[in-house]
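Encoded as structure tokens, the following chain is the form predicted on its own, with no partner shown.
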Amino acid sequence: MRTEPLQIRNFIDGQFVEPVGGKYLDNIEPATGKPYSQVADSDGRDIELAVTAANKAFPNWSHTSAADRSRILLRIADLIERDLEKLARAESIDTGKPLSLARTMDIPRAGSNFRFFATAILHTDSEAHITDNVAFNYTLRQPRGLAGLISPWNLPLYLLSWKIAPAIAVGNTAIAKPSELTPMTAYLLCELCREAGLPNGVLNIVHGTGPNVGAAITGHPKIGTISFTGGTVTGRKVAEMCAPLFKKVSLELGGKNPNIIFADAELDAAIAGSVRSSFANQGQVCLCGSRVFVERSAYKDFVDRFVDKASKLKVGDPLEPTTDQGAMVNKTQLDKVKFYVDLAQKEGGKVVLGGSAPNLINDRCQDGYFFQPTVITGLPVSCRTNREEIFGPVITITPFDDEEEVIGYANDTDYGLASSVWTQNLNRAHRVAEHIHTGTVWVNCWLVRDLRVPFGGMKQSGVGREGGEEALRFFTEPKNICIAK
């Protein structure tokens, strides 16, 4: 008997709601090129319906106490903890990334940025001053108002929690739009935000692309705040939309990220490291260090054994508990990577690992968008391959000389997201660090994350910071109150 597939329905008022005009996108699984369920390809019409609800919501939302709104959001964060197999697995499915992966990063860092932000709005503090013995002045920070909040597909549930936990967490009320290429995992946590008693119209969840849905909610007159994680190309849109509108605006944007490896690093570690930072997810994180520079005397024994262990990672289906590397999440980021490596060759590069599709995985996977790892080397600097984004699992290596030389390479690129820096000279660590232009720099590590720092880039990386106190301000207003004595 045949099944019709799932239909992911928006998620209004409390309510999973059929788009207003009915239609519907099929939702492809990258590892077998397959759609296995729709989603809402809504538009306007439904935003508007979205803000309605969240107006509505609002004046009681924001007026409720701290103490209430972070047991709903801790709530929250442990069903998410319990259903972690179920969400990990619908991220896999929906991504193509292996489930090893969202099982141990993905869906536990969901969780994570509910629990920490539901228990951050507890030991809030404000400013006060006492101005000239004439005056006394404080600080109110109160909720915004409506958060549209945009997040992209290669961390959808991590990325998507990590903007609404925030806003909730202080009283706003929110409307998100998850990429229409992975919306399982928004669509569980509707359910789970239902069962956690969430009030209706706190959070509402519309499906559909961003000429649809997400210019709708950058243009809405009534949206006052907009947190979008995406591409370069589209942030500079969301950002001439929202500029008119005097609207306040977070983008976090694309990567092109530099690993730096010194001679004096602890080899094992840096190449570890860097194998980790650079096929993670199959390349298909914005941290992801895809420019690799490493000092001319260790750069042979470094490539050699770097490809060694870049070779030993399994490319397969991603719900086979050995998979390290999943599936690219659709053809056309399939074909772009293989634009890239074909531009590195005719730009001199050559590539000594991977540079093509893996042999058959398995029948279930026959028409997945698989790639295997790829290293090139021999490519110069300035060259397109070596600065702009390829977001896959395609990397370069370049050797370099002298400090000087490797902060020149590393900040020549329109991007300043992250770097990794590899040295047991920590002098050099703190000189090199302070100089390379990123908005985070690892030291000997990649990845370690603290909610309490701010998250964001420099250059066309984007504006804003995320994370920790930095959101909190952000979703909020601030207020000052000055009393004469």
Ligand code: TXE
Contents of the next structure:
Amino acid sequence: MRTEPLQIRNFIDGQFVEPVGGKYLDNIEPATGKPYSQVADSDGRDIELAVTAANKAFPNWSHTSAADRSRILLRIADLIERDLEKLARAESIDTGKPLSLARTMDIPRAGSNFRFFATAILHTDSEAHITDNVAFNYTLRQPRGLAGLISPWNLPLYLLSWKIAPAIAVGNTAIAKPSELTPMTAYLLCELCREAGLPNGVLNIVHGTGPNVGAAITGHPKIGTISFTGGTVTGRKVAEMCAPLFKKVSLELGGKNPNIIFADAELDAAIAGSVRSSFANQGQVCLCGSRVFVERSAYKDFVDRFVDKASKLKVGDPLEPTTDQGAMVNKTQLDKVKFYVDLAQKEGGKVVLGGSAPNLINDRCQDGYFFQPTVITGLPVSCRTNREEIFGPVITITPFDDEEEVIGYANDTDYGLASSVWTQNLNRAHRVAEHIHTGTVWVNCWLVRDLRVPFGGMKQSGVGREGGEEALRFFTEPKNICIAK
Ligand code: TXE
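The form predicted together with the ligand, contrasted with the form predicted on its own above:
Everything in the complex follows now, all chains and molecules, and the chain you saw is the first one.
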């Protein structure tokens, strides 16, 4: 008997509701290339309903005590942890990422995001100043109102929760739009928020495409704060929509991150760390180190050992426990990767690993969007392959001769999100880290995350910072009150 596919509906005012237009998009499973559910294809009319609900909820929620807000967010974190397996499986099916990765990274990090901001709001301090003998100044940090949160498809629940948690923790109400490519865990999160007792209208999730729903959020006059994560091209459109409305905007965009290995690095650790930073999540992480630079004296040894280790990554069915590399999120991304591998060879590069789709994974996955971990050498530093974000399992490895040269290579990009430096020389680590133009520099590690630190990019990698104190400040409005003595 043919069962009807699950229809992912919008979550507005605490209820799951049909999109006003009654339309749905197929939701494709990347590992099979076949639809396995449907997602609401909403538009501005649905955003209007969400704005009404968020507006209605704002007065009570913004006056709820921090202790009560904290208790609800902690309950959400507990429920995410309770449903770890269910959420991880949903995330893996929806994105094509290995189940093991969703289980160990995406879902636990989503729970951590709620837990972190649930407790952070209990320990915020306020500024006060005695102005000579004439006045007493203090600063109130108040919630801004309605927050519009737009998230991408690569780490769906991780990045969506990274926005929802601080936004509502400080007392805003939120209208969130997950990527239409990966809506499932956002849908499941709504059920958990309701079970946790989050009041109706505090969180509203409207599904659909960027132009129909995302633009309705960024263009809505009553949504004063926008937090966006996605591509640089789209980030520019978001900024253009928000500027004339004087909205407060945070943009987390793309990256083309340098990963620098000096000859004195602990090479086993550098190779293991570099394989992970190159191919985690099929290279679909804005923080991946896609431009690897190796000091010339260690270059051949590094390339041989890196290729050997990367060749052992198992490309497979994301649901198999032994899989290291799953499917790319959709055909568009797969075609983009194929385009850049062809371009790299036209630019003089040599494919020393991968470069094409793998052999048949299994019958279930024969039409999935798979691509082998790919390593390309011999490219000039400033070619398109080394300048443009590919966002897939494709990295380049290039030799360098000295510190000044490699810092110049690292900074020769329109992006500035993250970087890694591998060396046992402490002075050099500090020196190089200081001169690289990225928002985050990891030394002898990658993707070690502390939620207290500011996170974000420079140049075309974004505007603003999320994480920790920065996120609490972003989602609140400081008001200075001066009282004459
Ligand atoms: O992201 P988009 P896409 C990079 C990566 C990728 C490229 C495009 O290089 O190849 O971006 O990916 C919504 N107004 N990153 O197309 O378009 C959209 O529905 C408002 C890096 O998937 O940026 C989705 O919810 N919203 C990034 C979200 O924006 C709009 C992670 C992101 O979609 C919109 C993902 C509009 N006009 C991709 N158009 C990172 N930094 O991690 C689309 N959206």
